[in-house]
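Here's a solo chain for you in structure tokens, the form predicted on its own.
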Amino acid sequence: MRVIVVGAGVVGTMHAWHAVSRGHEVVQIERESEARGASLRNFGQIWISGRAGGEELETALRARELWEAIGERVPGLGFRACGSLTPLRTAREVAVAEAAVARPDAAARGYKLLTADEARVLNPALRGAFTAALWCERDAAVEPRTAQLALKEELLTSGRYTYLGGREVREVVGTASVRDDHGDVHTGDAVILATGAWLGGLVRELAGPELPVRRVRLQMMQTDPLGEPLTTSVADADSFRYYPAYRGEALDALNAGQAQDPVAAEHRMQLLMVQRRDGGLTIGDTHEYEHPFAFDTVEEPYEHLTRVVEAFLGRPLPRIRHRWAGVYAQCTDTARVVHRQQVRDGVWLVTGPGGRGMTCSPAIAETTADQLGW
């Protein structure tokens, strides 16, 4: 087969994967020079802990037995096994924690309730004030910005893989096929719309008016090396209000009886922090939803999030050295991992994973690859 991706983030990139390693020719058409849209503006989370029981941890699971063994192959990649920590400070976030744990597929997520020394033995940077500690084993990372770029050059060498960057493609020409705005059609067997939050244009003539998908808006930023190993990811119980895995009497406690922050409630908020190879911490993050976004980033949000991360380290955050923000795009139905749908003859829209795309694109790739027969 001939497989036409469009779009070069990790979504489209690990489409791509599936089809070569299954013996297929790719060609790969992304409008910029190389992929700059949120799956590189985000953590390189691969986040097990937080998803929903079923079909989306499912994913996840699977998505991350294909990271580790892609990361073997990929060391480029920077995939570890770091597992992550959420620190509990009063007994309401306790509480969310021990539901947590009796979940019936808690050992499938790592889960465990830690006290704060047995946390400190696993992550010694964490010397603040905290009473317990959630622990999911099972969360791992990956470097987001060099990622997509890994994956690319091991693609490369497979002699069936061909990077067309700078190239936007404007129509569906046929079955199958796509033309570009140089005027170039690239026919294949199978074309795969992986254009992230790219949602008018094309898709809007594709999918129609009604694209169950909307777009989100969030704000990260990332420190110098901290200067000692930050062993794990770390979140905050602000975590536990926004994903799914939570839900439940103790998070109604929680909601009711113990009040979020005004900052972090304004912005929707939760501290999720990762370490880069370089040593320096990525740091986020908020969510906004309501059309259009602000052009200009905030500054409270960013204020907030240090004082968290320094309430739980101990002592000051390094110099930050950059802020960003993002748009990603999620299923309107949250229930969903993501939106797949056959717009034309031959011609697949995959999208909207959500917070949920650096986690679960390779098992997204490999269920469309299926289904589809490659």
Ligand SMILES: Cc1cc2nc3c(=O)[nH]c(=O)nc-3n(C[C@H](O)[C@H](O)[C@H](O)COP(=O)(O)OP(=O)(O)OC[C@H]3O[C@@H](n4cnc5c(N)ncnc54)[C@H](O)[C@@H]3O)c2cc1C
The other form holds:
Amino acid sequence: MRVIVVGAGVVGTMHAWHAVSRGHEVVQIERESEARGASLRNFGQIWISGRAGGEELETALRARELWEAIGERVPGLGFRACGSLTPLRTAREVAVAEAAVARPDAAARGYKLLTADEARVLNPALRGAFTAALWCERDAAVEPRTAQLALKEELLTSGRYTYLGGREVREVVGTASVRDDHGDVHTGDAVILATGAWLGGLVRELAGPELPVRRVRLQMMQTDPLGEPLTTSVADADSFRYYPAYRGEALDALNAGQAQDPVAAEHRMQLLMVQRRDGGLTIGDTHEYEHPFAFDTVEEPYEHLTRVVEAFLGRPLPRIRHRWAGVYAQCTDTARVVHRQQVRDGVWLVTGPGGRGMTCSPAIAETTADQLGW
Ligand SMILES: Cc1cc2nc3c(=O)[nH]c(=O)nc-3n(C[C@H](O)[C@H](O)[C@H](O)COP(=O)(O)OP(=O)(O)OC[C@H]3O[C@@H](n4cnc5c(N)ncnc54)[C@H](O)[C@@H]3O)c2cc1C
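Mind giving me the form predicted together with the named molecule, seeing as the form predicted on its own was just shown?
Time for the whole complex; same chain goes first.
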């Protein structure tokens, strides 16, 4: 079989990975010279902790298995099973964590409620004030800025993989056949459109205006090296307000009884933080849903995140070196893991994994491969 993959983000690259692994030939076409959308702009969190129980958690756990196995073959991914800690400061936050560790699927996630001292054994950099922490052993991380390049290098060694950068796919011209903006036609047995959050143009033409997917914009930052290891990923209790795993009476009580910081509430924020291999910290995030999106980043969310991180670390944050925004595509029914739609003969659109696309892509692509009988 010959598979044409459009888009070189993590969704497209994982489809290419499964097709090549199953012995097929792949041509991957990317509009930019290399991908530079959500797949490079994210935290690189392989995030199990907040996933909804059921299909979403199963997809994430399967994807984590795949990431780990791929990481052994491709060291450039920087896969590490670092786990995550969510430091807790109030009784209401602790109650949400207690409810989480009582979930029937808590063991599958590796949830454990720790004292502050126990948390500091796992992550000595957390010298600030907190009373307890939720540990999620299954959380992991990869290096998003280099992961796609590392995967591409490995795919090229197969001899069955061709990468075409700097070409935009403009139309479907027949069964499993697309034309790019150089006028070249690429024909295969299947075309996967993994075009991320670009929902206009070609995607709108093929899927129609009622695509059940929306765009979400996030602000992020990265610091100079911390000067010491941050051995686990770190979240704050605001993350409980966003992730479906924590829904329930304890979260209702937190929402009703503990006001979110006004800046965090206005920008729909949570703290997520992970250390990069150069020692810098990737820190976020905000959530913006209303269009048109701002074209610039605003400072208040960064000031809020700096305050929260400094309180957990008990020390000043290193200089902020990068600030950026990214946009992902999310199914409007957020319970759905992904939107997979046949849009023409032999042409499938795979988009909308939302804020869990980096986590779930290996399993999403595996499901596509199984469903299409690759
Ligand atoms: C700031 C931020 C933080 C995030 N953090 C995490 C996280 O820690 N963990 C997690 O699991 N998820 C995270 N996510 C979500 C995750 O990054 C996305 O779900 C995922 O990267 C989507 O991958 P994609 O391949 O669909 O899209 P993209 O990475 O955007 O790739 C799509 C590619 O298609 C190309 N393209 C589009 N149209 C065409 C065309 N017509 N022809 C050719 N090429 C085309 C684009 O140029 C682009 O390179 C985050 C997202 C953001 C924005």
